[in-house]
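Below you'll find only one chain, the form predicted on its own, shown as structure tokens.
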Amino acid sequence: MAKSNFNIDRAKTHILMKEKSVANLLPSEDGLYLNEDGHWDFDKWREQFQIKIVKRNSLEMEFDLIGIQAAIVNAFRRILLSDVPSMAFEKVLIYNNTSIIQDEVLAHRLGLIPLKADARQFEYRQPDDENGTDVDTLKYKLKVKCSWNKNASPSAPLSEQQVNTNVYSSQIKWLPMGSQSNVYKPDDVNPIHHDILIAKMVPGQEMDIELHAIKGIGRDHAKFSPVATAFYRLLPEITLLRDVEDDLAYKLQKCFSPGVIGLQKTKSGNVKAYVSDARYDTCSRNVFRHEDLKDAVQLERVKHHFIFTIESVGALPPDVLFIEAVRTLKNDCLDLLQKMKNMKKSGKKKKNN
């Protein structure tokens, strides 16, 4: 049996994942932030930290958290998903509907539509205010009716016979107040996407509807939150203890994600498998149900290397709600220390007295 390279020095920065259990989950003050004196050392914190970015388009990003603390990555995790603002539907004026949803259904479904406007534009919404402003709100209608189509012939599908059978969210027409036709267009407001299934009606129905959009952060609700999902995990790195070749090697690529384990032929024309991207590997650890392979792989895991995904639902670029994200904390971080110093004169003061 192949033995393992695992040792006391690598414990320090690498997670060992066995066929039934963790090893080495060391806690956070194992020397990677401290100076000699067990004192934080922001200077080897700066020194060590990372961030390179993988992946990146309008909608998604994956990037690289290198030398920072689980806590922290996942403190940037839950401000995106519920402390970064954004704008959704949050007062639905309903005057008529005589589709078959129910009212209190149909306004819920319009709140979850994705808006393209820029939460950082705009004011929150007092709670007293009922109609709202044009520096807190944004005012839409929606106003369909299905009737038949008179220019249609009788031959046609009944979809051609009929028109405003689908509602889509491209109906929904933004209603400037005040200034805020000279700052925005219609294409900076309206909803993201413009064929989401809102309703089906048939000749005779319709819907009236004034729809009030707010800023609000997904604590509140989560149709506020500005990303569809942000997660995160430790990065993946896969060891080969032995030489895994021919049928043991396409059995050990199948162990895996695709593109995890690679195959290559030898000089005496041999297929010897090798780890062409430990990356993607989803810790299945399926390799060890195979009893002729389980002691030729090491499974580990990269402390303090996070590989951090954000998926926008289209308001903001990803990248942005990242910084966004630290904006936040930082600012959390800023109050939180005035609130000590405040209750820290305040004692003195008491104590004076």
Given for the second form:
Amino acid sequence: MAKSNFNIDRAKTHILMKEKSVANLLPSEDGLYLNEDGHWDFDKWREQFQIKIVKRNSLEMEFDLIGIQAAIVNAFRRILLSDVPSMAFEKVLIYNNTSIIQDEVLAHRLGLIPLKADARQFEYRQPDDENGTDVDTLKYKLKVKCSWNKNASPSAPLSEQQVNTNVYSSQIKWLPMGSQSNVYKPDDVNPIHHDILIAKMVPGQEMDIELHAIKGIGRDHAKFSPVATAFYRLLPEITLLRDVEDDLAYKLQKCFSPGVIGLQKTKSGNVKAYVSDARYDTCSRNVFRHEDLKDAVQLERVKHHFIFTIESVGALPPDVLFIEAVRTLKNDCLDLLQKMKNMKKSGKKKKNN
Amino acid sequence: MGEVRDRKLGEPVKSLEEKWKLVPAFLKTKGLVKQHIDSYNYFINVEIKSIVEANDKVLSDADPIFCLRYLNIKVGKPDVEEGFNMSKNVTPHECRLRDLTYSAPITVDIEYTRGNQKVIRNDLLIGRMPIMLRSSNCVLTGRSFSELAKMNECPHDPGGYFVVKGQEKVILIQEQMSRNRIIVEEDSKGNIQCQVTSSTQEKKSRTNVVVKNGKFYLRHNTLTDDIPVGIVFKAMGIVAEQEIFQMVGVEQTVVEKFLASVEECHRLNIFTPNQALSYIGSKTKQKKFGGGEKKTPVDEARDLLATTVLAHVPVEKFNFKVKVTYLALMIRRTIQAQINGKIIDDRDYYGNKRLELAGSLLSLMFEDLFKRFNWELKIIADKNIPKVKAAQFDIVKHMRQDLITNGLVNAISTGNWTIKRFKMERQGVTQVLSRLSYISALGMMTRVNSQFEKTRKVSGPRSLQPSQWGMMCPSDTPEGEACGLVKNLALMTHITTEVKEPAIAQLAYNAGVEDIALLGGEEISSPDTYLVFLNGNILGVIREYKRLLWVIRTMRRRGLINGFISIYPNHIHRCIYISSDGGRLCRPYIIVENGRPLVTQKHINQLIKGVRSFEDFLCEGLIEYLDVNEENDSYIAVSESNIEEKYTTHLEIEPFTLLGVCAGLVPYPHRNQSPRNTYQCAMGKQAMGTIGYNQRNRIDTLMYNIVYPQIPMVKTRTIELINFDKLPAGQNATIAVMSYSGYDIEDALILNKASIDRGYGRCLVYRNAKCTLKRYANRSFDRILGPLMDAATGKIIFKHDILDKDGICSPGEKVENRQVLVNKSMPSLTQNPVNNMESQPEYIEVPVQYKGPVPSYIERVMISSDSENSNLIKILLRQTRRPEIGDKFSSRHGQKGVTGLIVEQEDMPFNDSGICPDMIMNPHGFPSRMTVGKLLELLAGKAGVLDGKFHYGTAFGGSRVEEVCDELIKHGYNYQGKDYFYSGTTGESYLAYIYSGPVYYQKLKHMVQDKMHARSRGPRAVLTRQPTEGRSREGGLRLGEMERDCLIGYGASMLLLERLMISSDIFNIDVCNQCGLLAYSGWCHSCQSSAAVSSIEIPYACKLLFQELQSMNIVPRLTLKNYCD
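Return the structure block for the form predicted in complex with the partner chain; the form predicted on its own was the one displayed.
Next comes the full complex, and the chain you just saw is listed first.
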């Protein structure tokens, strides 16, 4: 029986997933991409750093960041969640609302509707600005009245006899301000989804609402977050420590996600398990439930291989969002450097004085 | 029968699939608060008639011809009088909104004499009866969902309460000792005594047989002294000693014990009934009111023995036979108890308890009022008949309705139940129905109040009695002083109403019971007979008691006699007890015969198909009701596998029904430490959520709603049965069990800010403001003025900013502190008539103001009129609150905690699939609390979320861990529910797997916003000039005695001076150093000089003390000294 090959050297690059705990022996920064004198070497890092895009469409993207520290990847995740701006309804002016949904709740519901508008083309609105301008505000209105449908036959189901019982996000109409009508088409700024149910009404109820969408960031309110979620996970790695054959092999296959463990015929006619692709294993560790398989596998995570997933809300494609996140981080860093420089200067000045 | 024979010996009984479906079937026919409604229905349809029958004549002393006789009484349908003798039907919701009483007219048919004529009048109104919701006379009964919706009523509302003056009132179930039963007990000195509390329609009395110096005495509260029992026997006509001994018992042991008591008669020289009666007559208490003609002591004693002592035993024509037998039995029991301690009865045994419900309490009250009503009519008749008048005396003109109406309404609205003829005075019988959540309302309907004093430190009545099994919820009781005294009914408990006795007695005689009146004394103590009791009265004796048991039980199962009649033997007493009285607890059981439950899978399938109802099960004798006494005589199997062929008589329908409504919400309660379930029962009532489908139509003083309530992922059968899934109170939060940041110590919770942004824990708080516009006797009336303009700017002043032109605030507006809601003013003179009509009456402004540091929005304004026809304005105010630090949350396992920190989503940990928890809970909450149910709820919830279905955590059942784990594995999750998490702040993975998944969390009503309080300067109390107390009065925070002690101990004298005087009630006074009295403005009025006056600072309370002492002729004198001297 092969013994576990997890030792201090392997701990530099791998995290061991034991049955009941995780062994992450060394902090992820340790001993990576150093030059001869023990300092971190940018060139060395750049040489081996890779980004592999695995899956990409307008809403979701999965890509690998290989050879990078967790702190940096996490920074991108954090920025995506709460620092990349997007547009959302912030001011809801209710002229009339006789539906049973309370004004505040209605405003809250409206606020959470994602908009197609590209926040990069807008400025932040000043906090004391009541009306906004065409560079920082998008105006919409929602004017719906529920009534009886006179044309419907009396025998028709109730839903057909009434008009506008359901208020959907598609009924929010954009009101261009200033020169906005030249720049955008309604589809560029309207709600992304047309079938979000906002409220239900009965005949006689109505709502007359004006909405202002502004640019904001996720830290202020979750509705401004441009992603549904952004997260990463470490690449799983599964090693079989001994041969697993026949019944045990089938059993082993079942312990992992489909496609993780492959089976092949050996020359002796037995079925032997091998690791075909550990990438999409959910790392459920359910192998450890079986005494007879417990010692046959070693579950690990590759420390510097991040599988990053971005689920965009829909205003911007996820790849653009990631670039935005990188840009935000870069600008923040430059900003910090600038500030430090200024501090040095002012410190010198102080000394001189 | 063939089926039974097919079965091989010892083959296990197959369990019935979906047997629990019987529970919803039971609840469908009876409803959740069937006890209240049944009891009330019995009262207004049956009992009220017998009350009137018992008091059906009003005669006058002034005129022997005069007679008023009630022929019939009826309670009508609820309506409301709208003036001008108009009345219209009314719905309960209208009553709630308009502060009316939901009541129906009580009408009588009478026959009376007017002059020499005999007149019959029908449908005469004598008062109004508050109507219980969903009772037989309520407009809501038997209505469909849509009809109820039209009446603004929630279809899931259980009813069973009253609407009195717009308030929903519940008459709580009262627990009492059962009446007319012999109870042998040991008093504090170790003496055995035998007690019977007799109660009939007219009288209530308590009779004791006590032992003193080895002799037996009769003790009764109408007698000044204890009477030797021998004398009582003689007074009742049993003169011969032999006969006395025969009745009590002729066994050697009994005779020995009883001998001394019989001897007592001889010592007192009492041998004849007359001697005995005059002896008793001399010991009777003197009546305070000398009503009626004087009786001789002998007559009085005979009357007393016949009617008051052991009042429930009937004595006809002074034939004491039955009563003597009863007394003899009491003595016999006492003697037996002296010999064998096991015979002593347990007062806390639940078979000895009866529950008093709305119906019986109301009938007591109504009878009292009806008697007073008749008495008043008699007084009027006595006064008016002798007077010669133009019009003939017509008693109908003097019938006042308000006596009965007000009596009932006041009793229900205050909860004071005062019934003079029973010297009963009880407070807190009714309570306002708590509408915090649906569960709190339901929980209140099943609450049982005990009559014991709460302050007494006795453990007996508080502890859980084994006989409460299945009748009372073992978990649902409050903590603290009322612990164990306030109980809750279990899910399937039914409370009986009275069944008439004569038919049952006849049946018993036919079944072989020999009438006691026909037997000699010895038969009652004969070793081979059993005594038969019916509701505490001796019916007779029987030799073959088993036959009697069989007859009555079979008749009951066949549906030939009422299903709630119970019969059980007591072999120690050698008695058979038959009960048909009201207030007994009972619950349904499946009958088992020959080791086979009579209910088979076939029946259950029919039930599921809907071709069979619960009633059918009862009618066909497959299921029967057992009361506590009979239940304890039965051999009941909890599940099919427990059935023992020889013994088992019954099978439990479903074990989870032994829990009540509140405890039924807890998933996997059988895995929790028991006090945790008790805590949850208390907390479930504070959870915010939905209170009913009509919640948006209500204008309550306080209502909490949650914005997005959810059905729990882990349900229980009870949840579905009580419709909690349709009116939920809580949300499924994804929790991670881990420590985070240190802000989670002491059960504090960490919340995810993004979750809150998206609507988690958001709640609505509704409050109301109310005002009435009255008309006064002097024809002046309250008025509302429009908003006031500022003369300079022409704008409406801030206080009136939200007012409409009519002076009432408009819906949708935001109200800030001190803004006016209704600009009302009232006339300064309301008493005396306004003399000169020209001058305008003066008005004082009495605006309805909004108070509160946080603004509200106006949801709705209602303008209507109340019962006095004055205008009623109700304003509904609304606040929307998102969770903040300090808000209280709790899971369903008695695990409460406050929000310790709200964390940005990016800082929250996340797992491999990118899930961020909504909430982080510290694992230290588990080891000491042992709430394994919560762990299971999380696991089952997680599996349910992944599989898209609800799991069940029903008590003693529910989804098993193996199934749940398999489901988790199926979806690629760890079978233990633990996931690989990454820190949101560092981005590194955690070194432990984190237990995470959805758990149902309740938001409790305690929110920081309602409690936050601080003060720098502010109002002071008028008398002492010290800062006021309490948050509502913007009071100061008290530096109390113990805090003061600390400062004294520390020696911080200047701080003390500042806290206790300077910051409190510092006051400058002048003191004359010559006389030591207070001076004024530098001048001593007692010395008439200013020579020695100096000014000092003292607390105002001190000055007040001096002056108060002076007013009591005590002179406090101050002596001032220079500090440096």
